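One chain follows as structure tokens, the form predicted on its own.
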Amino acid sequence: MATIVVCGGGVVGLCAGLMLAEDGHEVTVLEPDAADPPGTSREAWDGWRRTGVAQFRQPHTLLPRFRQVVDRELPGLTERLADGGCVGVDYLESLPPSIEDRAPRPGDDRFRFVTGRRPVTEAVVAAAAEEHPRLSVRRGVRVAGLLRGPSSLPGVPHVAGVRTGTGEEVTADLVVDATGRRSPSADWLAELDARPGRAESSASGFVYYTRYFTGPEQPRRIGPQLAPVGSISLITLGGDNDTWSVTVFGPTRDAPLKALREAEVFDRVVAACPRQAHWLDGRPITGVLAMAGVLDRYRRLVVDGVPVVTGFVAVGDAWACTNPSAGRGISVGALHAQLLRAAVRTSLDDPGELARTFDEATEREVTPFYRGQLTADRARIAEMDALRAGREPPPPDPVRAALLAAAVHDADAYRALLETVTCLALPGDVLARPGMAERLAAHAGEPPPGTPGPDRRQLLDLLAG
């Protein structure tokens, strides 16, 4: 068995060590942030502080796929989620009243799943961690850079452990970075003189504002967790004890979204959205919180098929993050850890192998989600920057807009649709289904579903009161 250091203690670093710990690796979890997570939810939403993540306080949710995931990997963890208080789901719930056919299919409870606050959910995890005999979570540690060993590979440094900001050396046989959207890992591996990495960056180019509310009932869904309204876009989560988020987001660069900073402006917004409206309806427990400044960004570790370094990995937000809105980084960051635990099973004694091995499954099984996000938010924020200017929007992708038109009709192309959102399956691999092209078109030519919701002059008064 391996020492590992994972350097990070989010719920993706922490869901690491876990699986890695479960194989009987002994694994040590470094997390700069000292405080340690609260024994209660509310506790832990009213007076957890992690400085290290901007986004903390920011809407989350875990989709099935993040259930799925842990299911396999980590028996018992979605009934802990569940004794703490996070909510059940199930977007089958929703289905769209034009659809007929509301009889059950074999694996529905595939589409279920558990969420709650970012907070509430990490605390969650860290107890998990915290009972774990061959896994450490030290708080306040932060990682300096990274320890030289003897080369594996011509020509590739190897990572051998972590030199913290103290000074203290921790060795092992496998560094795992997990710590997020912030990674430093591109300046250690650059102490290291290890060649660059492929890489990709830019601003995802939206600004977000959301209110959490709390009351006796979570609202009933009447429309899609993530919906295109004119020029701006809501998103309504569930969360944990009795608690619920709105979100409205747009482009940065939409100078008059500024006025939902104050929340009668942000309420009198969704207020005018007929299938968001009823998500007012509770006590609010916080203003309007705002989150701008999100990049797009993606590293890649192994370059024509060689490693620029062994004995040191990437997952999540640390490998890959794009623009949130769709809620998929902490499900896409299980899958990442899944797929981690399996590379070292099979290839921990040859640090080439494992980084190839950890690469090809990444390019083949993560990238695509991540691409694909890329792909729908510039096509969004181009429909956004059309809208604004009084332009014609550019037209939609022609497959995806078949199959939203065919789920608003046909059960099976709605279970299909849910699927890639949830990140469930790939669009690819949805399509490619025996009768699917017929089932997409019976509805051709129909217009995708859209959202009731005010105009952009509309929107406009409403910002201005």
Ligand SMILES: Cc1cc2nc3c(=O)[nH]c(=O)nc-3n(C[C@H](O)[C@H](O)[C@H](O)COP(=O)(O)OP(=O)(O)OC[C@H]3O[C@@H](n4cnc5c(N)ncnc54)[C@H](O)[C@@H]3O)c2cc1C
Second form
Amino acid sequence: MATIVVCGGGVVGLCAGLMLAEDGHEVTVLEPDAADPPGTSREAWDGWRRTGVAQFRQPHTLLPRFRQVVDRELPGLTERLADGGCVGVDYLESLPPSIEDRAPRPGDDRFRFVTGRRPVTEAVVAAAAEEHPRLSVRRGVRVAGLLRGPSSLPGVPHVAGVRTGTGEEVTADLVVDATGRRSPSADWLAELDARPGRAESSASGFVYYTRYFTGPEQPRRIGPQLAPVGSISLITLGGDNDTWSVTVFGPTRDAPLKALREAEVFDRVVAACPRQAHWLDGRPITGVLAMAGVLDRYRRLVVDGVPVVTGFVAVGDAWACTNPSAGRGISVGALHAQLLRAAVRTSLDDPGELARTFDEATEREVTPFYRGQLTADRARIAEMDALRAGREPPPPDPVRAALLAAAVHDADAYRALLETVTCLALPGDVLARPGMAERLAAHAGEPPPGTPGPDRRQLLDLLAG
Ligand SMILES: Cc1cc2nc3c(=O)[nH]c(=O)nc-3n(C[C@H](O)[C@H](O)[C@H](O)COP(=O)(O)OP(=O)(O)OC[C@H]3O[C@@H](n4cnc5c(N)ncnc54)[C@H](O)[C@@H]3O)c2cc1C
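Switch from the form predicted on its own, shown above, to the form predicted together with the named molecule and output its structure.
Complete assembly follows, chain above in first position.
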């Protein structure tokens, strides 16, 4: 069994740590934020200081893929989330009324999951981590650099542990970077004279405005969770303990949207969207929380088939992150942690092989979600820009448009779409299934469904008051 250090105690770092500890490894999670996880959901929301996670109070949902991964890898966690007040969601309950075939299918259970506000779900995962006999979470400890060990591949540095901000050296057989979007790993690796990994980075170009509400009943979902409404998009998410959130987002360069910071303006815009307006029917528990400056970033530590480093891997946002509108980061991160667990099981004793095995699994099973999100975001931002400028939007991707159109009427196409949206399956796999091409062809050329709401002129009026 190995000694493993996980840098970063966010949800993905903790899930990775738990999975590896379950396999008998001695795991230490090092987390700079000093505050212990609170004991109750209320305290988690009201008072948990997590400055290391800039998006801590931004809207978060878990997805069916998260449930699928943790039910397999960390049994009992879903139940603990439910015990913490997380809400159960079944996406098939909001099957569009236009679908006549409402018969259940085998496996429909895969669309059920539990979810809650980020501080609450993270507190539940953190409590499970605190209890694990082979997992130690040291809070208030920042990783400042890596320790060099004897190379196992010629010319490739090998990591033998970490150095903390106070100069303490913590040795390990494997170091897992789970430090999130702003991972300092490029600097750490440069200090070891590692070849640079392959890196991509650009601003996602979106700004988010969110308000949380509470009330006796969760609002009924009558539209998709993520709904494009002209030149803005809306996200509506159920939360834990009778809470929910409403988000409006758009391009950062759409200056009039800044007015959404005012609660009155925010509510006025949401009230003009018929499928989301009733999500305002509760007591607001926050003002409008804004967040911009979200980066798309990807870092690969194997270049041309050769690791740039061994004894060191990156998971979750420290590996790749995107604009979060599809709510996938934690689910994809949990899937990534699951792949790491599998790679450690087969290849722990061979550091070069471990790096390559994990990289191959990542590229095969996780990178397509990253690339797909970038493509979807570029298309949506181009559409928003065109609507803002009064131009005809660029034509949508024909395959995706056909899947969206078919999903309005066809029960199986709807399930296929849901699988891709919730990360249960990759779009390519779903589209290659027998019969799917015929289902899409039956609706080819039909316009994708729109969401009613203000056009650009009306939106500007609402923003100006
Ligand atoms: C506005 C917004 C909305 C989002 N909504 C959703 C959503 O609905 N659903 C979803 O699944 N995802 C969502 N995400 C993405 C989600 O927040 C991330 O994917 C998720 O937090 C990644 O988890 P992580 O553990 O990899 O990183 P993080 O949660 O960022 O955790 C990283 C941890 O590393 C620690 N750390 C940093 N530096 C060091 C260091 N030097 N040494 C040790 N530790 C360090 C930090 O303190 C932090 O605790 C959203 C993101 C944003 C920005």
